[in-house]
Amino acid sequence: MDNLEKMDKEYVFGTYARDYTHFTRGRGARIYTNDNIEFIDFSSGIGVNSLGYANKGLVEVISTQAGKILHSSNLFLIEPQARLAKKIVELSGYKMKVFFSNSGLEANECAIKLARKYGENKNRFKIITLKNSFHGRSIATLKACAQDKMHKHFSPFPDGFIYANDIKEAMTLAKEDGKVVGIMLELIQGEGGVRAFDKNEVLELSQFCKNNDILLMIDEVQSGIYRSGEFLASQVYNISPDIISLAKGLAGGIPIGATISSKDVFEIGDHGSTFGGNFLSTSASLYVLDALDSYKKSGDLALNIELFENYLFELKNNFSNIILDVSGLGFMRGLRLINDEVLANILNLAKKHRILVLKSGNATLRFLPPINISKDEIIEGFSRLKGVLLEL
């Protein structure tokens, strides 16, 4: 065992099931051991790199800013924030507003809190999630996850929350309680499988809330940012919903969190974070955002999700033996297997083969690449993956 890694087990809490793997450095979606030992990354950090490792102008942006101001308070006037702000909103195409935190979860306590604002006044506090769903691991939006494994160890929990095993049952659900405010849900689970909702069954679903008065809060934490081709998953799937949850790939690596929504309720005090929308978060995650907008008007970044997604199906046609469908959207997909024992062989053998792969529920394999992977890293990526099923 060496220093660093004897360390780590003496003085950090063992919450991961930690590899060991010391890496040092990256460029694009490659990244090198202390050896020196270089891997195809398809995981991105899981889904937070959306623009590699050590993206120039990424890099230059944050030398600027530390240069300058890396926090003030939320309590000044944040150029970046409100230039961010305004951005997301843009690109969304939904009139909304932003609260910027930290992550996720984050992002996800704020959706669940403005939800519980909008509807104090209806008597409505409870929110239906879906089976299998993940929403983040604070007291609150762990309750919110419905899955029974989850909810071990930390009780009592928040009352409030419903689970539903499928959209049709939370419409069914919320029509029998009257105290029903919202329905959340990934349009792409994430932890649950790289389930891609039905587009039909999320359409009824929109049209359900906005005639019954009832809040449809999307949680794009994993799939929003280009993750799905789009700007938001949302997008692609025609909905305008009433909150959008957003974290991940947002800054390129930087921790950020965003909840956007068309229901202003909040007032002075309601809510708030000490380090959300700072200057340095915000100022990379501009840099980010018009760097991938940019990237997908070019159209490469459709070509390059196309070639990533005919590479999924070529597996899964000549590895028919263990692979049984290709499932998600855009540059979150996934590979579902015959077994986790399966799974479990081939995250071992793709270590050996210098590719980095994430794992899902459902026996699932999960690729969550950086958003402006290039095309030769794709090739070369499949080509270790493909070698690790052959072995197999």
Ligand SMILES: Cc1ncc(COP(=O)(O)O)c(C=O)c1O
Contents of the next structure:
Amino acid sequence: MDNLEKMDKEYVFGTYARDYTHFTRGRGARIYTNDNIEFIDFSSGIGVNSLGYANKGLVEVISTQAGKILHSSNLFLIEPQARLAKKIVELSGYKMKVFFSNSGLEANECAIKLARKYGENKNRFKIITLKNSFHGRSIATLKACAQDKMHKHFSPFPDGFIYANDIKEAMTLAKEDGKVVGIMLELIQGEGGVRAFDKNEVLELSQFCKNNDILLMIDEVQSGIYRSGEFLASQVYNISPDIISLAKGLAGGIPIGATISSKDVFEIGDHGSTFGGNFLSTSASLYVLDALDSYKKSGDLALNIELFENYLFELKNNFSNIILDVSGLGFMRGLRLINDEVLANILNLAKKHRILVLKSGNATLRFLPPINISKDEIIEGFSRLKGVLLEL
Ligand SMILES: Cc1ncc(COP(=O)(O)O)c(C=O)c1O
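With the form predicted alone in hand, show me what the form predicted together with the named molecule looks like.
To see the whole picture, the full complex is given below, headed by that same chain.
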């Protein structure tokens, strides 16, 4: 048997703090190692596997599509792409159009280009982002992250990003500067501690943007696709953004990104992608959205979110010596801990207790379970997590 860990270390760039647990298959919210050790997955591949592992219907759609055509290029009509765009727009309830790409950073890159084109004739190009935000790792989206630690090594970065400590400051800076075309934020900061912005503040920001012809750009790469309990977190906040970025859970594990906007300013040649919106990703995504839409309508999504939330609050009450707070919303949740050391200890022990959880900034344990996780899997997962906390 090849030594895969050695091979990985020798041939793959060391950009990840990789755990060498070797998963080979999964079913539902359960994932198995090569030695057949079963874990409950409260992370879904960092918010990607929205239908869990080996979902029968999704597997069938992907293999049927692969047997017909995977890719023809965007020079030709792609039936599932057109149908998916219509579906996304209908589920959002906004009057928008879609550009398809392959990842979250690409969805944001497109959002930034769209905003700059919108502002071109108004001589406005700057975009304000919020402290601790995460928008991707291309040169432009790195610069869009309002975190100093992301701006080492790779300069020069593009101009035109301004950082605000909070929503109030974002509005003040936009007013003072005069060159601001958009304000971009995650409604729930995924990497920045699973923190949800206050609803009234976001409503005020939305009104401010409308009054001042400033684009409200919502990065829903992590919070979108039913993670908040609704198709989009923007619907929970009752706002109508100008641009929304989507990726992660949109096609249940097949790479995809989507930028949706009411600002129809792109013309031929302004943007493009070889793979974006191809037959494979868009047919998979159509299946994922149909399945999740029905699931939400059944009422089970809301019930399971409530169950999950109850367990989180129970843990907070029982372990108040180390858990300060429950954060986030829907199936995008965090437990804020007293310090990073406790977080590191929990992550270590979680492996022993066969439960997959994630870390986030601000000493926060992060939960992004599959959207269709079952009641039994939730109960089993929290029983394991309780074991972790008891052993701390
Ligand atoms: C809010 C947000 N935006 C953008 C990204 C970047 O997405 P990707 O890794 O697919 O480029 C992420 C990834 O974690 C994210 O959470």
